[in-house]
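First comes one chain, alone, set out as structure tokens in the form predicted on its own.
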Amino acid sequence: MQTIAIFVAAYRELSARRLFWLALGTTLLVVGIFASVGINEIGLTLFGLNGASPFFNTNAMSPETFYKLFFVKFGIEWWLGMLATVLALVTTCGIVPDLVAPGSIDLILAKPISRPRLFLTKYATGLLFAALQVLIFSTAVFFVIGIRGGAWEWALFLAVPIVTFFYSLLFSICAMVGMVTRSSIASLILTVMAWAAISAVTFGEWLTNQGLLANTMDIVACERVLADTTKPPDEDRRAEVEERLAHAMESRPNWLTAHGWFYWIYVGLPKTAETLDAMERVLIDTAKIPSGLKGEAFSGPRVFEPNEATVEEFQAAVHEQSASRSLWWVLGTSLAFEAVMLWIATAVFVRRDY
């Protein structure tokens, strides 16, 4: 009962802020924009205005498929995965600093409740706001797709736990910084900076991994060409392949070193991008989007390509390697990072003399 009382009080305090209702109002506005976009035999429509498109029309895909793809690419990647997350951080960044503010902390510590439970209850309040925001968005989009697309897709509600988990990875940083600095502004700024650093390391690992994979495939393909006795290459072709093989072998140690550094840093960080990618995979599979429209959406753009191996082989290898990192590995390493952040924040809260 004590925990529930603190949880309810924290929620009331949060909902009393104008920013809370502004964030929820913005979510409904985004849903309105989502609902205003339509598709017909010519192309796309927006607020009744038609725009011709050779790719997005009812001759190329059904309204059901269009709205599902629109939710995956716009709803998850841009709104829930970026803009709504920033809005939620702005709204909730003051929860922990307000907890330890002079005057407030004296009254709270007078209650017969342990400090770890008190801090984690306040932390859960921030996650509740994120879950509420995602739930409102998913519910509204569920009815939009059902009414306009003719498909009642219950899998959309998987966004609530997955996006809340994604948000918790960043909010744990915000809570830890807020506990140490006691500043809402510092916790917000440093969390956004940490998010940018995590994204940079993730991109660096992805980039060097693609380069290493292309280098490996080049070496294997060149050796296969040189070892082919049934169709041996002519002298010019052999010289060209030998030169490429020598160049690939020379650059391989650099790729191994670069990727190794990025990978081991990446392992210890929360997998924010891969968490959202997992959400997209689940929705695309459960929503039964035609395979021709899926593309290689989760492999990212191709920066490197092997000279000897085909583009199709390289795409397949990149996709296979991306899928080899299981969801449990993504969740496990991310949860370990979050646990460390919460342990630091809780330890500071328990040991600090107020």
Given for the second form:
Amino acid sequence: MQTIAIFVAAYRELSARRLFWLALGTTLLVVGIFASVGINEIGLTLFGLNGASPFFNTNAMSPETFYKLFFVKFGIEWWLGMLATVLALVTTCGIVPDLVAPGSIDLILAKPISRPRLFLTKYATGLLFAALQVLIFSTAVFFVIGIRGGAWEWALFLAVPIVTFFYSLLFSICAMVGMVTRSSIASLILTVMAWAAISAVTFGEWLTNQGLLANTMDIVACERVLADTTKPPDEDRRAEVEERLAHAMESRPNWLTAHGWFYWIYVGLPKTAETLDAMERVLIDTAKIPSGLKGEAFSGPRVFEPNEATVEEFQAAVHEQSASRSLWWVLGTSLAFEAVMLWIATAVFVRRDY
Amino acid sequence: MTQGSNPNEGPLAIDLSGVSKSYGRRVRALVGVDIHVRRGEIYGLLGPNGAGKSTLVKVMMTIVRPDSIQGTVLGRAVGDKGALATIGYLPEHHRFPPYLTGRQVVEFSGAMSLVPRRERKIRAGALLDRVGLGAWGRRPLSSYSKGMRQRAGLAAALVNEPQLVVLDEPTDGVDPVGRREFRDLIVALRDEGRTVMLNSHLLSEVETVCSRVAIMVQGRVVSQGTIDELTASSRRYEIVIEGTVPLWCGTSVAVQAMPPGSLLTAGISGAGTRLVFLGLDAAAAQPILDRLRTEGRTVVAVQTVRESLEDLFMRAVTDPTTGLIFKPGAAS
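What's the form predicted in complex with its partner chain like, now that we've got the form predicted on its own?
Whole complex next, starting from this chain.
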């Protein structure tokens, strides 16, 4: 009874805000843009205007594949994973500070409800808003792909739980900061800063990991060349490989140290980007996007390439390592982070006098 | 409690002892407060700003965590969910969401107090009528005046049909007519058998409706009891006569002749000479009146006088050593 009442009150609170309707209107606008983009044998169309494209045309891919790919790359990566998230944070950042505002908190704490339950229910109302936004977007896109692409792809609705989970990682920071500072502005700014920091650490870990991997493969490849008795290298080649091996061995401690630092910070942080990557993987598999695009969809840019190992070997190693971080590892470490944020916020809420 | 019964008897709705609360090391908001409120009475909590009244109420409502506390509210430990479900609370400076209608405010309060959906819908309409907002129930609070918001808050506090109603400055911002209606409603709640704890700065309001009061100063309860009990020590007997002050007034003979009273003041007033005897009752005053008549004095007026609640309050909040009002704020 109390939970339903809090959810209903939260809906009333959100719907009383202009930002709520602005977010909803923007979502529908984005869907409108999504629906207005078409594909024909020449290329892409937008509001009836044609643009020739050698990659995006019906000879290269079906309309169904195009729309699914468009949903993944544009709908998830840019809209849901970036712009809609910022919009949702702006809309919901006041939920916790408003809960603990003088005059409001007295009314609700005097009721027979425990503080942890009250806080966690309020937190869930913020996620409900995000879920609602994703649901509206996914439903609209479902119909667009069905009508324009000719495929009724129910897997699109997987976006609702996964994007909501992604949002919950950021909203847990927002809720914790909101509880500690009691300020909507502070919680919004610090959450966005934390998101940027998480992205920077994720990028740093990826970068140093690539470097370390290239370094490892270089050493292995150099040693393989030097140890090859069937085709022994000539003296110049041997000297060159030995020099490269020495150089790789020399730089290895630096890579290990740099990656070690980034990795341990990275483990403790929520895997926001990886969560969306996982979403893409699931969608690509479930929605049967052609395998040629599959690898393209989640392989990152290559910064380092080993000198002695082949590009194919390096790519295979990158994929192998990427796969070693399972979905459960991503979800588990992210959930642990979220749990810590919520625990801090709950502890502050339970101990504080109002 | 019905009017006329002994306010010092009966089971306790609030029975708290040794309530203490400090903020950091410097500010002691409550210092071993004992408070005992009987079921079915209207209990007034008085004190200057910063005396700890609201803190005490917040401790009872689990909004502030005490450093130490013993006792019960409605027979259960403070913070017991079952007890909280049967308490109605209207906080000072409450802030209901302005986008909610009066009816939504009452219904939300009911839901949070575990009142079944159907029941709270019925009660919401009846309570809004009772507080004079029947025609405003479907309008948002943003269109309400401050007094109307207080009324809506009171309706929300009553939606769970509470055994104990805690009102913190309920008539703040309410016009005189509204205050009168609030007072009548508080008395009606008492007559329904509910206990009302009234925290107010308006002494006349408290004096009119409360059967017992407590005065708090700097985190301590300095006086607690019925208004009669608290003002008994200040009871005086005034005799106004024509002419000058009798020579025997203030002498040991006079004091011996007038047990148990003693002359407090004697002086010329507008209507004649006013003789004020402390703690004297009518029977004990007869010898004095006889003597005055024997001496041919004209007795203009005879009356018993006792301290008003305001006098009592001012006495309580005044430092007897310096004669200055205690500084606002919690004790440090």
